[in-house]
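One chain comes next, on its own, written as C-alpha cells: the form predicted on its own.
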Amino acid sequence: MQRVEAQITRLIQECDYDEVTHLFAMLQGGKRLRAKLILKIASKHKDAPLLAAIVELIHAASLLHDDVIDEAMTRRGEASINATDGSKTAVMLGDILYSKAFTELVAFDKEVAQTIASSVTALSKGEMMDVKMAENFNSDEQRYLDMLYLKTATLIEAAAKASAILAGKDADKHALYGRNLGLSFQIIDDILDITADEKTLGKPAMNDYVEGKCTLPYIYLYEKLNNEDKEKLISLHAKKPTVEELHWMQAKMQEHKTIEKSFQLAQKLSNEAKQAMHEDESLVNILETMIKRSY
C-alpha cells in the first residue's frame, strides 16, 4: 500500500498545480478496497502498485461528482470539497483525476484497459439511474440491484478481474467475485445507514431515505405493509423525517425483518463470491470481514 501511496502521490504531484494537490489532501483516504484487491490479487506484478492508483483516482473522482450531485456535505464525517470549496471546483477537481487516470491506463495492455475504462461508463450511467430513481418512490428490487451493480459494484468487479488478467488468473472468476464483493458492500452500507448511529456513519441515520434512496431494507418493508401504510411510507419519501416518524419506520422494519432480509441476500452474495475464490484465504477474508461490518 506505500507504493500505491507513492503512486497516487506522483499522479497528483505531475498534474502540476499546487490548488490540485492542495484540494487532494483534503480528501480522506476511506478504505483502499479496490486498491487493496489489485494488490492481493497481482500482488507479484510490477505494476500492480500504479493500476491501484490508477482505479482509486478514478474512485475518488467518481465521489467527488457524487457529492456534488447529492448536495452532500460531508464525506466520511469531514466536510466534503463541494461544501468547502464549492460544486464547480469539485467537479473540476473530478474530472482533473478522472484525466489523469485514463492517461496513465493507456500504457496499459489493452485487455486491462478496457475493463477499467468500460467500468467508468457503467459506472456514470448507475449514478445516472441513480438520480433519476430517486425521483419517485421505487418498489422494485430488480432495478435498484441493476443500479447499485453499475454504481458501485462493477469499478470493484473491473479491478478484480484487471488485475486477474494482469497475473494471469481466472479473469471470469475473479469478476464474479469482484462484482458481488461490490453488491453485498454496498448493501451493507444500506444497512448500516439505518442501524448505526450519527456518529459512526458520519451523516444522519436514514439518510439515504431523505436523499431519496430506497435501498433494500425500505423496498421489502413496502411488500410487507398494507395499503395505508404503504402510502404512508411513500409520503415520507425524499422528506426529513420527524423523530416520531423516523421510529416508526424502524419499528415497521424490526416487526417484518427487513433489515434481517437485506442482510441474507448481501450473505448469499458474498457466500457466491466465496465459492468461487475458496482457494484465495486473503480474498475471502475480505469477504469477511466486510460481512461483519453489519449490524
Contents of the next structure:
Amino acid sequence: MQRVEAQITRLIQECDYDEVTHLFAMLQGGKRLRAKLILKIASKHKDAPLLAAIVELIHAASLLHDDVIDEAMTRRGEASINATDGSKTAVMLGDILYSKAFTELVAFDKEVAQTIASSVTALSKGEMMDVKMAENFNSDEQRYLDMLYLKTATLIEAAAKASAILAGKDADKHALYGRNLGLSFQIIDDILDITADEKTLGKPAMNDYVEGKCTLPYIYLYEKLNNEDKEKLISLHAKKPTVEELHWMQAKMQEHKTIEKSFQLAQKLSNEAKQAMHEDESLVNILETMIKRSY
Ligand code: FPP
Ligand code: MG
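Switching conditions: you have the form predicted on its own, so give me the form predicted together with farnesyl diphosphate.
Following is the full complex, with the preceding chain placed first.
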C-alpha cells in the first residue's frame, strides 16, 4: 500500500497547486478497499499501484461531490471539506482529482481504461437515482438494489475487473466478485446505520431514513406491516423522529426480523462472490472481514 500512497502523493504534486496539496492533506484516506483489491488481484503488475491510486482519486472525488449533494458536514468522523471550506471548494477539488485520475487512466490499455471510465458514468447515474429516490418513500426492493449496484458496487466491480485484465486473470469472475462485495458491503452499511450507536457511526443512528433513504430493513418492514402501520412508517419518512417513533421502528424491525433478512441477502451475495473466487484465499478473507462488521 505504500506504493499506492506514493503514487497518490505524486499525482497530487503534479497538479502543481499548493491549495490542492493542502486541501487533499485534509482528507482522511479511508479504508482504501478499492486499492487493496487492485493490489491483491494484480500484485505482480508494475502498474497496479498507479491504477489503485487512480481509482482512489476517483473515489475521493465522488465523496467530495456526494458530501456537497447530501449537505453532509462530516466525513469519516471529521469535518467535510464543504463544511470547512465551502461547497464550491469541495466541487472544484473533486473536479481536479477526477480529471487528474482520467489523465493518468488514458495511458492504460483500452479495455482497462474503458472499464474504469464507464463505471464512473454508472456511479454518477446511481448518485442521481439515490437523490431522486429519497424524495418519496420507496418500497420496491429491486429498484433499491439497482440503485445500490450503480452507486456503490460499480467502482468496486470495475476495480476488480480492470486489475484482472491487467493481470491476465478471468475478468468476468473478478467482476462478479467485485460487484457482490460492493453490494454486500453497502447492505451491511445500511444495517449498521440502524444497529450501531452514534459514537461508532460518527453520525446519528437511523440517519438514513431521516435523509429519505429507504434501505432494505425499511423495505422489508413495509412488506410486513399492516395497513395502519404502513401509513405510520411512510409518515415518518424523511423526518427527524421522536425517541418514541425511533423505538417504534426499531421494535417493529426486531419483531419482523428485517435486519436478519437484510443480512441474509448480504451473506448470499458474499457467498456467491466466495464461490467465484474460492481459489484465491486473500480475496475470500476480504469478504469475511467485511461481513463480520455487522451487528
Ligand atoms: C456515497 O453514498 C456516494 C457514492 C459512493 C457515490 C457518489 C458519486 C457521485 C457524487 C458521482 C460523481 C463522481 C465523480 C467521480 C465526481 P452515500 O451518501 O450513501 O454514503 P455516505 O454515507 O458515505 O455519504
Ligand atoms: Mg453521502
